[in-house]
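Here's a solo chain for you in structure tokens, the form predicted alone.
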Amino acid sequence: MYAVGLSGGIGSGKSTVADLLVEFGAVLIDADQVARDIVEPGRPVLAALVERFGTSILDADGHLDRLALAQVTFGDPDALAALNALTHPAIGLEMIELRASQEHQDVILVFAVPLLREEHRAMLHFDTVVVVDCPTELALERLVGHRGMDRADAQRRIAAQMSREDRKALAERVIDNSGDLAALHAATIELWEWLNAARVAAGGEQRG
């Protein structure tokens, strides 16, 4: 197994790169998906959230109502800290367990982590970190034009994230996504070839 941490700011194209890598043969562990999975009905984290914030955060079917949860934590530092304390360790544990399930497979295992920090590298034992990057203004235009987000909301989300410089400082390889989709596809092919060479150098099997 060759473990890759993949990150990028909102609107950078990280998810597109992740999807392409899966098409090429990578195995993906998506932190956002893990965060959704751990709060499914019957999971201990959901029970803990209900105990802390009340049943108003559930919808009629007993699933987590993310909007309702956001409303009770927005602007309340104590509530937000409680939310993070209940969810972040569980997300980390789940990702560690998913990594362990692939430990003896000869695969490129990609962890898509939106807010990747140095402690994630240590916790999940990444062999390398890749960051997808684009200018902030371009990311903003993509969020507004492609996702239909409110401009002010998109600006707040971008401002709340780690800076481009700090993200890139964590990376062994940076993918420039300031061009079109064809350019990103070509860059991801190059990345895939580079990752395979690194995997082989680390002891994986040569393929193709």
Given for the second form:
Amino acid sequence: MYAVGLSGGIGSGKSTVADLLVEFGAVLIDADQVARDIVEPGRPVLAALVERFGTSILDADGHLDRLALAQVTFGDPDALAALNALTHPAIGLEMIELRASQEHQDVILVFAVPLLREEHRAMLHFDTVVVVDCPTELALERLVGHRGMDRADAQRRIAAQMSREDRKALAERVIDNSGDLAALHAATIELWEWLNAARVAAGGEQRG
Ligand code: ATP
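Please move on to the form predicted together with adenosine-5'-triphosphate (ATP), as the form predicted alone is already shown.
Next comes the full complex, this chain leading.
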């Protein structure tokens, strides 16, 4: 297995790159999806959240009501810290288990981690880190134009993130997404070839 940490700021294009890599044959572990999975009904994290925040965070079917949870934690640093302490370790553990399930497969395993930090590299044994980057104004335009996000909300989210420079400093390879979708597609093909060469250099089988 060759493990890749994939990150990028909000609206940078990392999901587009992750989807293309899956099309080319990568196996994807998406931290956002894992974060949703660990709070499914019946999972211990959901029970712990209910114990801490009360049943108002559940919808009528007993699923987590994310909006209600956001409301009870909004502007309350202690509540936010408690939420992170209850969820982050479980997300990390689940990702470690998912990685272990692929350990002996000759695959390129891509971990899409929006808020990637240096400690994730050791925790998940990344062989390399790739960051998708584009100018903030362009990310804003895409989030508002393509996703229908409120501009002020998108701006707030971008401001709360790590800076572009700090994020790029984490990466061995930066994908520049300041061009059109065709350019991103071409850059991702090139990335896929580079990752495959690295996989083979690390002892993987030559294919194609
Ligand atoms: P988030 O952090 O919100 O999940 P993301 O980094 O995963 O965002 P994407 O969802 O891949 O970003 O891209 C954001 C939006 O911009 C999408 O609607 C996507 O189709 C569009 N997009 C991405 N790259 C380009 C591009 N080069 N040209 C035009 N549109 C693009």
